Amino acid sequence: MKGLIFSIEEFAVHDGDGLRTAVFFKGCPLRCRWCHNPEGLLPKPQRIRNHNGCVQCGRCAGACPTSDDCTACGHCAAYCPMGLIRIAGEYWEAADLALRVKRSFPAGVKGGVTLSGGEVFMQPQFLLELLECLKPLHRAIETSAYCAQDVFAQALEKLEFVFMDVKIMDDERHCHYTGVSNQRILANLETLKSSGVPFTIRVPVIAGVNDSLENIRQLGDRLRGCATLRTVELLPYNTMAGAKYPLLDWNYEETFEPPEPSRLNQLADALSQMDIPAKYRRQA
């Protein structure tokens, strides 16, 4: 079975234990008005256009068999002098792709693979498939779990570790803000809190969204007692969100601030004092 992939990124820093392979599906259900991957959006290859160094000498025009209507056919990359045009997205079999990720791996060294997106459950069939190809490697994903909840109790048997993201608690929000409802999302938590899998649960942070500590309180009670927890990281925005957007030829127009660092102290303690592990990352 074939499956849309956008990136596959060695070395990852973020995505779990030990040196670690991150693959990107593409395609979510998502539309979460602060998101930095905008070419994963989508389930269909993309053209990715860096406008800034282009010439302008029309060779890119000149050879695209389509004209106004671009089908991310690819042409138009191999003329472009600068090297500014490239293709998102790539179909590929599970059973190939597990193999490029088990051939990143020197004998003998720890680590793993993880699958994110976009959103790892919009293929869930090739999601199954590439799991079970990617033994006896450590599997894990990132997932907003926006899903059926059956599909996502198969993927959990064929899992070490997941990385979940729960945006925000008040389902009216999470609409206005997500443009789907968390009712879904907080059931597979449920279900993932009874799995016996060990998984961290990751909160973007962004200020006036979703930063209350009710919001985060309330996060706290559905976690409470859980001891496949491992950590709540707070994510706080990332602030270079919308620099990806002129490259697809979209505009990002939303205009949020990360929580200042007092806030995001406040709010990792207010899980700690629930018994809560949190931490939360700094900006770079």
The other form holds:
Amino acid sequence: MKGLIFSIEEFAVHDGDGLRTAVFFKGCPLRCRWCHNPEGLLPKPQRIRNHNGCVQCGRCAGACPTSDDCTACGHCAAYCPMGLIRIAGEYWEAADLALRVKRSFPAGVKGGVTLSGGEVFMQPQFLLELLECLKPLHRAIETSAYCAQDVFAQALEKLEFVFMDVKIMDDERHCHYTGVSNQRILANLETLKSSGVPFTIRVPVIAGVNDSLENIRQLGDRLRGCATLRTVELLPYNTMAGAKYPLLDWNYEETFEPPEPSRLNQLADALSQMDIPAKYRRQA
Amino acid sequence: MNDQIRKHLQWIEERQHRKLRRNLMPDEWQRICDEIRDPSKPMAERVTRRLELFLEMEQPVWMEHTHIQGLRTIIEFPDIYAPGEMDEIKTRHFVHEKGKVTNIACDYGTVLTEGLEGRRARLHAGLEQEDEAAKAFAAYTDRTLDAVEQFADRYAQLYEAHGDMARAQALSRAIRYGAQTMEEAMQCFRMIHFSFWAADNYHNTVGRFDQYMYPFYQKDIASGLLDEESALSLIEDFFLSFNVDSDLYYSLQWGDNGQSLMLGGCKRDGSSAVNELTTLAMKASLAIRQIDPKLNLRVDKNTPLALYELGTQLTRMGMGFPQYANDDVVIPGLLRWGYDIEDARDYTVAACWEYIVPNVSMDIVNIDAMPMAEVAHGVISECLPYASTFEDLLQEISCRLHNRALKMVQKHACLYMEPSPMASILMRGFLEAKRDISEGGKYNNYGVHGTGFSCAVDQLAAVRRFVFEEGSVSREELLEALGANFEGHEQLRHRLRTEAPKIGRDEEARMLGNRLLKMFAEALDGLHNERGGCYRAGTGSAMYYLWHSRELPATADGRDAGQPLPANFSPALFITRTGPLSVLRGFALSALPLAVNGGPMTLELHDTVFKAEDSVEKVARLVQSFMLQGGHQLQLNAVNREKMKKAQEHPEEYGDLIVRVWGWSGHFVELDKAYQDQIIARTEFGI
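One more: the block was the form predicted on its own; return the form predicted together with its partner chain.
Now the complete complex, all chains and molecules, led by this one.
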């Protein structure tokens, strides 16, 4: 079956061990207000228009066959003299995509594939089929785990590693900032813990949203003593988060801030005190 | 880095050494010209006299913080040709570049061990029985040896004047009778390399440093004279010596001075040649962060990841080196061209990336270029209307490559090369034979670049897919679009650029690339030059990629008329939806052993890649993967496009931005704008 992919990135250096190819699924059920991959949100192809370097020649508008609503037909891209327009979102057969990834992957070299998004579980059947096709590569996913428990469990059987986001422990605040409840997420975390699949928890840390000691300790309580947990990565809010919104002609008006470095330190220490390996990444 | 080296580095970075230079006075210039530009005298006489004068007029100057003295003070020195004389020579001869002995790798091991008197003894052995030509050669060579020895003596006097009697005596002795220690060997190297440049030879490579210097290192370690730390300092000091004059040594662009150095690989017997100096040299370069000498690293399937990681540390610094060479591809390739196995295993790199054999070879590795993109364009525009199958087009390509190769060989007849007693001293066997190296060496092969390779492949791949397989584009429409430079055919151009198969992304283009590379190599196979040498196909482009692109009309890969071609062995500039793994796989072709004249796969990595904690390991694995898949040569850049754009606007603020252009690293702001734009446009991969 076909799935919608918005990017294939070879040599993704932040997404797992060794050489990694990251495949980004398009479409996400969450609406995290700090999302820095807005082109991954909608489950349909979209036009991406880079305004930097635009010479306002108007040829794209002249070439457009649908005068009002953009259907992402991509007709305009050919007419941009500066090459600033492209379509994000391409439909791939699972077998073709797996072949594309595997063929470029050098034999005998440490590494594998990491499926990311968007949200991979927005396309569950495609995900399962793709994972099957990707054997014998080392397979990882990066997920919010906001999905049905049985699908999550089925996917775990086909995975060698999981990166799971846990954003906010308090359900009300989770709803407020991401648009969805964290009940399913936390339930799936339990499934993950008992699955035997090694995993890393990623926490985007946003000042005043989820950088309290209480939030991190609640997370720690759930993770304490879990042998398959490799580490908790604290990722400070990306101040470049708004960079890609203009490409979609969207506005980004949030004014989030990353936490102070000392706060990140405190959070990492709090986890360490619970015997949970933690690290934090500075902004690139 | 110790305090002394740090001070010396600072002194160089402040450009203090440039203040010690001078221009010749007009009357001095005239006097020299009168002597060396006299057409009635033999060339060898004029070359010899020129070097004598140059070295005599060079005023030794003292650099406070180094043990490797030697600084060129005369900015420009006249060459031996009277006005119009070279043009006249060109009417009778083929002259490659400036007609000089260049791009050779000298026998520094022997020269440093036996000293110049050792060289002289070889010259004089059996000289009595030789003919007049041999005796004349010996006379010029004797004078050259004298000039270099006397030049070194004057530096010895400078040591003496600064109270360093030990080094003064050591230098005068070592230059004549051979170095005893690594420091002496380096000081002698400096005097000799300086003289080699002064002799007007250029692209004077440094060769297999970790091999010829190793016996001196071992001896010093055994005697306790050096430990690893002091050896590292000494190498740092030695490497800095390559940076004091380097801006005076150029051919076409600043930085293109050919001071390339090879590390690692195997010995002449095939065993691993990696030793302590291999890693110390990389560490020294990492510490001083200067663009000279330019490091190359030989690897093979057994090279441990740790060595790649050390190399990656240098890449991360943004040095544009090391450039990697794969023994598993290069050595079989050299054997195919008839190099003896010991010589093939001993290979090193010329100024940029062409593979040469040290000591004995007088190959001309960059004598010409095959314009692959132009050949493909010619065949498509002329033969597409009546070709019945795609195979017909490929056969026509093959014919045209053969025809062009034959014409090339005719063009190279009657070669003129200026004599070089200096180079003859530094190479092996010429003193014994009493013969100048300019007359030819053990190997006299000519290398031919293949420019616009990926453009050629992509043109053909697009035609095969769209015209012959899908029929989605008619022959008439394609040819009309090419003729109109895509005016009114924007949709087709877009399809050609984005949907057509591209080498570095699509498997079918890769297979086609393999065939095309094989055709190019086969077009040269069996051809011989007048010196009995063969022709070597390569994957480099040098400056040809800019020259060849300017005249080239719109091409079937979607490239506009005049738009640049990618440099060397790299994917199309406008390729999208690919990544480093696909690019490396696309260019690790099984036909590469047929075409190892040299020319690197060039991969740009955005410098943010290196901010990940295990980035060094990951990049090292990436390099290793290319080699394990059969890649021949790889050069990685850590670049930041935004920074380069800013540097174009404010060159004054980016004086230290170093980039790699074709085979060498240079300061970005000092490059011509066309080159700057090219670098900015190159495919770059971020995170």
